[in-house]
Structures are given as structure tokens and as C-alpha cells.
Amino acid sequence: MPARKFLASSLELIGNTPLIKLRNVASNTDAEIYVKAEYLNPSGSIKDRIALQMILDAESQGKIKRGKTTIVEASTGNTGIALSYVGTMLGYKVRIYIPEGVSREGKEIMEKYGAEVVIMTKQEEQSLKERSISGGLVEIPGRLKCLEVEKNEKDTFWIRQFSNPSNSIAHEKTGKEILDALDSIDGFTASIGTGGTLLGITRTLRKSNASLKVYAAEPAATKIPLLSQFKQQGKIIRTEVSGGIISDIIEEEIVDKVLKINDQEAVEMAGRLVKEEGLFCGISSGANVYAAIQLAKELGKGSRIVTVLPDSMDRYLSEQHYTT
């Protein structure tokens, strides 16, 4: 039978993104820096990978059914968009709970894909935060709402990106794609976020190089470092709405250093990636590359550093901030 020369669905475009060597923004280091262009996934972000993996795994486990289940999630942007896209394509209703202040672009993209978008009011967010053990994370109120909805509404399923093992499993595949492109890698950097990208890719890359150096990045505005929020008095914290993959990162001790990166550093680097490399990627991409350059300076001449460009600059046209 002849090989198929067409795609049966746009979902087949997810993954296998190009790995690109930076030519200009890394010129002040003696290392090689490579970027995985994840913003080229169909809905514009790395989160397409986890949306597809989480939904297909939930199907195979009998937790959801096409045409019957409504998938719910709390999101500030990319995961909500990816679930809206993938979920709708696979025949699910999707409802995303977002906090007030999420970019206009993000909300409108979710709705264009067919999702129901529910904005959490400040009053509702505050009442839910007071019920939360880990109230410092912006998505906590939305997660509490998803938990409440799942318990009280028939045929709803909270996908739980922050703790779903399929999140990091999806990125073990991303790590394999990187290894397929490069025969040796000395360092990896990524923003923390839910932790899935950081954990999944690092797990795979460390199988090839146990000495791999890993830098995690997070916004400088974060009052309490994310990894510290879930480790108290020697205990690692996990609840129904917090901990999750970040707690796995703490347990596995995969991070060598956490870098605090401010808005100006991330925005300026993202601008350079667009102008000097032709990579139309977003602000977290700028933060990741900024971290990669710091790691390159430590590892020195001849080292190879890899990072990811999580999303597209079109998410940041109305305002530009480094968020995870």
C-alpha cells in the first residue's frame, strides 16, 4: 500500500517541531544554543502536546467519552487554548476557567476554537483562595472551581494539567525528538510553569547524559519561589489543587539552579529572537533563552544548550509580561 501523502487531521501536526541553532543572540558565548520551536504547533504553543496526550490517555483509561464528556480546566492561556483546540477536534465540549486580567487574545482564541470560557471574578477568586492551602498561585481558585464542578456536574472531567502524569509523559517524547536531532547535550533550560516540560524533557535527556545541567526559570515577581511553595519543614506538599508535577520535580531533584528573570529581561530577549533570528515567539521564550545564555556562560566553550520556545508572540500583542 503506498505511503499516505496527506494529513488526516491537523492533530497530526502536533510535535516534531524543528530544532534551530541560534546564530546571533548567543554570539557573546562560546557555547552552542539550540531552540525547539514549539510555537509552531497548530494552536501556537507547546501545550498542544500535553492536551493531546492527556485527552487520549483519559480516553484509553475510560474516564471520558467523545460526544458525552465536558472537559474542564483552569488556565491563564496556552493550556486553555490547546485544550479548546484538541478537545473540540476530538468531539468534546471544553470549558475553561480563567482569572480576570487574562489577555484578550487568549480568551478570544479559546472561544474561536469553540470552548466555553468562564471568567473568575475577583470576589469569587478571593473566596476560593481562602479555602486553598497554597493560595499563592493564580490558578488555584480556578482549580478549586474545577474540582467543585467535577463533583457536582454529571459528565464533566477535570483534566488536572498541574498533576496529570500524561503532562510530563508528553514531554518525554519532546526530549526524544531533541536527542534524535543532537548526539550530545550538556544543558537544558525551561520555565517552571506546571513543571511538565521541565520534568519530562529532563527525564529523557538525563538518560543520555547523567551530568546534564538544568536551569529552571521563573518570573522575578514571584514572591515565594515555586519550588519552595511545596516543600515545607522537610515535607513535600501535595493537595487536590496544588503540588503535583512540581512536587515530583522536588522529589527527583532535577533542577541545578533556579533563575529569577524579570519582565524587561524576558521581553527584550523575545524581541531579539524576533528581529535577529526571525523566530516569532513569545515572552516565556525570551526568558528561556535568557536562562540558556546564563547556563552557556557557566558551561563554557564547546557546550551544547537546548531550550524550548513555548508559544507565539501573537499572544502578547496587547501587553507583554513574563508569566508561566
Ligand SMILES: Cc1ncc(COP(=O)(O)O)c(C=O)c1O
Second form
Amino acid sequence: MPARKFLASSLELIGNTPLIKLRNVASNTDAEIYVKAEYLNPSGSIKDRIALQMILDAESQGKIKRGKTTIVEASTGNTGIALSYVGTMLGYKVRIYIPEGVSREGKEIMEKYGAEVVIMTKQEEQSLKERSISGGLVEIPGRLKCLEVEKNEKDTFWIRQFSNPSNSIAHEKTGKEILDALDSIDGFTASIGTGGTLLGITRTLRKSNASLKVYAAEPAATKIPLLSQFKQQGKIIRTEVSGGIISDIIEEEIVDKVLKINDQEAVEMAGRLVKEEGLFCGISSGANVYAAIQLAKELGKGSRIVTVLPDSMDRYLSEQHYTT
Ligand SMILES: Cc1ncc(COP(=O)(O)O)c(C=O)c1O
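Form predicted alone done; form predicted in complex with this ligand now:
Below is the entire complex, every chain and molecule, led by the chain shown above.
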């Protein structure tokens, strides 16, 4: 059969993003830095990959049914948007719980794709926090809410991005795309939210280079519990609402170093990526490239470092402290 020259649906746009060599912002190193432009996924972020994988896997495991199940998740942005897009396209109802204060655009994009968006009031978050075992973590109240909804409301399914194995499995394919584009890679960096990107891509890249160096970036701009916080606790506690993929990262000893990157460093680098490379990417992209440059300086001449640009700068335009 001749190859199809059109897409059967926009979902086929997910993944296979371009890998782009940086020309300017890394010129103070002798290494090569490549970025995977994940903001070019159809709903605007890397999270389209995991939304599709998590939904298709849950479907094939018989956990959800098109036209019947409501998929619920707590999200401050990209995952909520990606689930709203992919879920609605595949015939699911989608409900996203977001904390008060999330940007207007985020909420409106989810609604435009067809999701129901529930804003959790500060009061509600507080009362859920008080019942949580790790109340300091910003996403925990939303997750507790999802757990409650799943238990009490028929035909609801909490997709559990922070602990769902399909999250990192989606990124094993992202890693394969990187390997298909470059025959040797010496280092990889990624910021951690759920940890799925870092875990999935590293698993694949380490298969071709066991001594691959991996740095995790902890941008202060994200409000999600991070690796060093879990490491400091000294032990890994997995519960229905915490632990998750971050625990896998610690157990599998995936990360060589955790770099703390402050908002200013991340924001400035994102600004440079826009102006000097024409890559209209967001704040965590800035942090990722900042970390890649640190790693490049350590690995030195001729080494090849890869990172990802998870989302687009237009997600942050109404939040001036996130733009230069
Ligand atoms: C913009 C952005 N960058 C980075 C991340 C981290 O990705 P992951 O959840 O795969 O660790 C996320 C999600 O949490 C994100 O929304």
C-alpha cells in the first residue's frame, strides 16, 4: 500500500518532534547541545505524549471506556491541557482540578478542548492538606481530591500521572527518537515534575551508553515536589498520593547530579532561547538548557548533550515574572 500523505487525525502529530542543535547560547562551551522541541506537540507541550499513552494503556487494560468514563486529574497546566485535548478527542469526559491562581489561559485552553475545570478554593486545598501525610507538596490536595472523586463517583478514573508507569513508558519512545537522530550521546538533562521525562528518556539512552551522565534540573519556578526534597527525607514513602515516579528515579539511581536552578537563571535562558535561537519555549526549557550547559562544561570538548523544551513561552505571557 502506498504511504499515506495525510494525517488520519491531529493525534498523529504527537511525538516525532525535531531535535535542534543550539547555535548561540552554548557557544561558551566546546560541546554540542541538542534540544528536542516538545512544545511543537499539538496541544503545546511534552505532556501530549503521556496523555495519549496513559489513556490508550488504561483502555487496553479495561480500566476506562470511551463514551462512559470521566478521566480526572489534578494539574497546574500542561498535563491538564494535554488530557483535555487527547481525552476529548478519544471520546472521554475529562475533569481537571486546578488550584486557585492558575493562569486564565491554562483554564480556558482546557475548557476550549472540552474539559470541565474545577478550581479548588484555598479553603478546600487547606482542608485536604491537613488530612495529607505530606501537606507541604502543592499538588497533594488535588491528588487527594481525585482519589476521593474516584472512590465516590461512578465511572470516574484518576489517571495518576505522578505514579502511572505509562508516563515514563511514553518517554522511552522519546528517548528512541533521540537515538534515531544522534548516534552517540554523552549527557542528558531534564527538569523534574512527575519525573516521567527524565526516567523514560534516561532508560532508553543508558541502553546505548551505560556511562551517560544525567543531571536533573530543579527549577525553582516549578511548584512541584522535587527530587532533593525526597532525597532529604532519607527514605522513599509511596502512598496513593505521593512517592510515584520520583521514587523509581531514586531507586534506579538514574541521576548523577541534581542542579538547583533559580527562577532568574531559568527565565533568562528561556529569553535567550527565544531571541538567539528562535525557539519560543517556556521556563523549564530555560532551566533544562541551563543545566545542559553546566553538564557540557564538565564533559568538555566534542561531547554531545541532549535536553528537552517541554512547553511554549506563550503559556507564560500573562505572568510577567516568567518572561524577560
Ligand atoms: C513545563 C514543564 N516542564 C517540565 C515538566 C516536568 O516533566 P515531568 O513531569 O515529565 O517530570 C513539566 C511537568 O511537570 C512541565 O509542565
